[in-house]
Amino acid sequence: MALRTAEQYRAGLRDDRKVYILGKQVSDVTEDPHIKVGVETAAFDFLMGHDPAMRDLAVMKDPETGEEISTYFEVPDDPECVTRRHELVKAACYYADCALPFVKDVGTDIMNGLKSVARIMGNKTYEERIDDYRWHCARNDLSMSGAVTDVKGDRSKSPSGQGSPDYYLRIVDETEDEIVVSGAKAHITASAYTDEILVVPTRNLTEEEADYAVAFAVPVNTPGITQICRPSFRYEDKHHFPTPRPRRGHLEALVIFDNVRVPKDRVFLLREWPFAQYVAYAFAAFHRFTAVTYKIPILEIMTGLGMLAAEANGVAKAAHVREKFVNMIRYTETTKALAKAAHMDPENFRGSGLYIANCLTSNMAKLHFASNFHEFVRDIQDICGGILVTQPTYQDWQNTELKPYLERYMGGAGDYSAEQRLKLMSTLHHVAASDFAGWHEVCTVHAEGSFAAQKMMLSIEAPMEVYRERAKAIVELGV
């Protein structure tokens, strides 16, 4: 059944999970109002296939069975794999209204990363079940989502040290066919409307902490499995002024594992302690690189929102504005630069036959586009000014005593009309001061790794030797 039609996969998620959000338990993710906000951007995955204008990107022949599969599968054994990927990614955030799809992109990093480190293992049974994990959801066109992040507890403790040993998901009993595993992970963008959800560690772990050394895949129906999510925005949002294209983006979930029962054949790590650390870093080198590049059709949107503003406001050749201006380029062109760099100089990770983006280069951009993205954001909320956040909402505009009013008083400069600014406005609303804006910050900061965990990578990939021989060198040193 590969490349399924949007409809097929929506029927897909009709299927008894069991997901929460705001109290209440859901029936149908498809259509509650906050989830289907997510649901209908992931749907984007499922047209792409289908479109004559994005089949050379999104879709390849299963190296099997000839069948057209999702690109997204692709094993990258080749350094051409890397530019395809990124095309693809970027390519899906334009085509989803600069929002990416986000529930294969995830999986498959992670794929990636457990395969990688099957081979640095040389555990043939685990590389054997990745790929037929690999296979069986490419040729069924399932939507993945990826829990990494634990609930941590006390973050100065490592998980034998917490208080409870429920911060970390941990194995709670084995036999010769399954193990059972409970505990919760964080943060798991659009694992309420994905078919499967991979587990991985998060961090380093001792010998004691075995039990926590443990990644897999099950479906999201799986018994035992409760998700609880919190909205970022309503689909059907009745202040802001509508526009051509809905507003699409994603949610996450607490996903709690209750005593979770996983076939062996879907185990990828068992208590392999030593090894826990690699698996978090392989997919950090993977998915980083995805996150920079869906990173850069976001920004281009939002720099060109922040130049209508300024015509707008009629302060687009204003000498303070225009210094924004480049300020804003500057920014959003540095992050498509370190982006190229990336993939136009794979390697092999570590000796895997898998290629990556060069990952120096890929933490670089990542490190670059959050530490930036505040003032870049604060840029455009100062072209804006006051009314990015005081404006007459569209049930005032539908008002007929007071659309009067808005039409005379809110007038924009040149040929900005009252409703042509107000719409303009409530779209940067969103994108810079509503509630959304402050998860997207947030996300910036922390997701797909931490400024710690960039700067670690940078220590860890920079040729620091090589900098300190060649400085040794030219002072002639001989320490």
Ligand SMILES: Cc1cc2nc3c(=O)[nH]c(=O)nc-3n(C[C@H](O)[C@H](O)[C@H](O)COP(=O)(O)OP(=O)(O)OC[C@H]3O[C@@H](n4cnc5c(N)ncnc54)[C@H](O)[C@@H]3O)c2cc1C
Given for the second form:
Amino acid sequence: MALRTAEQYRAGLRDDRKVYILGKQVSDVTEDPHIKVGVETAAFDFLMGHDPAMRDLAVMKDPETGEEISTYFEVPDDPECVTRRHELVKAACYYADCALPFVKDVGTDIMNGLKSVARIMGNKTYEERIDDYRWHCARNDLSMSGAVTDVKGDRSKSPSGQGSPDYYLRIVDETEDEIVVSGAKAHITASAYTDEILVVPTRNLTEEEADYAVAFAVPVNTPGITQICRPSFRYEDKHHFPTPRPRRGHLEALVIFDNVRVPKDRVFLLREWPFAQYVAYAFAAFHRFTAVTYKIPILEIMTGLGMLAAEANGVAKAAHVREKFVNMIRYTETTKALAKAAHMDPENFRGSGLYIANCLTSNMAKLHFASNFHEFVRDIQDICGGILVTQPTYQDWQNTELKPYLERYMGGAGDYSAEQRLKLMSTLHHVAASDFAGWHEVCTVHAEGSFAAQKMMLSIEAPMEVYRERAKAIVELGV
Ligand SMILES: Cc1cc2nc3c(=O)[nH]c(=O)nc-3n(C[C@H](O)[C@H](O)[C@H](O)COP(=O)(O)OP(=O)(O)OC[C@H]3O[C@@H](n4cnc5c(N)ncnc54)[C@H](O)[C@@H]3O)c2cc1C
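For comparison with the form predicted alone, provide the form predicted together with the ligand.
What follows is the entire complex, opening with the chain shown before.
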């Protein structure tokens, strides 16, 4: 099959998947006013392959058949793949109005993680299975979500120490041809509107926890899968001043697996408990770089919006506002520089022959991004003023009795008319003061792993011995 169109992608989602939102089952995720936000954001992925402006980055030839496939499926077996991936993810995010389409990157990050672990294990069967699965998804141009995070119950305990066996997903039955799994994965981005879902363990496990050491992939409409979504924002919010294109974003779901049958040719880890932590680590190594890459367009646009707000309010030259510009620039450009340093210094992941961006630098980039985002938003909020949360709505602007008042009183500095200022502040409200903005702040902290996860990887990846040896060389300690 050739690269699908956006319409073919939407049609593929009408497949009797079991998705709930606000307590009600959804009959067609492409038509639900909340889920549609995510569907239309993801649909950009399927526009890229047909757009001459994007094709160089978004399309590659299938190495076996020569057919066109999405570049996301490229096996990163040379260092240059890392830079290509960086450019693709960044361009996709600009293309989709600053929201990554997000339906091929996480799935292929998991595939790359699983393939590298299969090689580290020396397990040819798993490597062949994951390759078969990669080409199945590539040749059918499928979208994928990644389910890593378990519900976890008491965080201080591993699966076997929990009050319930259900706090981590596990194998509950096995026959010669299939396994049966039960459990729930939390916060899964885009799973309500992807074709496939890949599942991997989230942590290290012990021998008695071998049933929890399982990785597999299934279509999202497989019997036994139920998804509970919550809205991010409505596709058309009548309060907002219209923008040239609708606002983009994603939805997460609690994905429940209730005795789901998985054929063994889609199983990539089956009770090999010592390797569960490698799978989780390898996925994080690949995915964290995707994360920092897609933040770059977001930060650039938010910085620009903050500067426009200062212009509109006539405070762009005030000393304290210029200092805020410097803070915003420093934050944005440091994130970009770290992401650039990471892809320009790729590494052969644990000798697996698969290349990733420099793991230490990617984690520093993510930690830097996540640690400073709230201050960045605070500065934007300060520049905007209270209008960020109190401004009259677009419905008021459309009211013929109210509009003359708004025109008279809501204008800004210089050439900023009331309409221009309200339009600008409406977008700023969305990025810095809305429900979505709150979601975004939590997303920066937790999505792609919270602070402790990055700190753990920093301490594993940092050249501690080099530091020690250099210090010892200048102090005669005798140790
Ligand atoms: C918007 C969004 C999108 C996401 N998308 C996906 C997705 O597509 N797929 C996916 O698999 N996951 C996804 N996630 C999940 C994300 O990876 C997790 O939120 C993150 O790993 C933190 O896990 P948690 O939410 O369970 O928080 P918790 O683990 O409960 O963390 C809360 C606090 O407890 C601490 N903590 C946790 N365990 C321990 C421990 N044992 N010892 C000491 N401290 C501990 C943490 O460091 C943190 O400070 C997404 C999350 C968000 C917010």
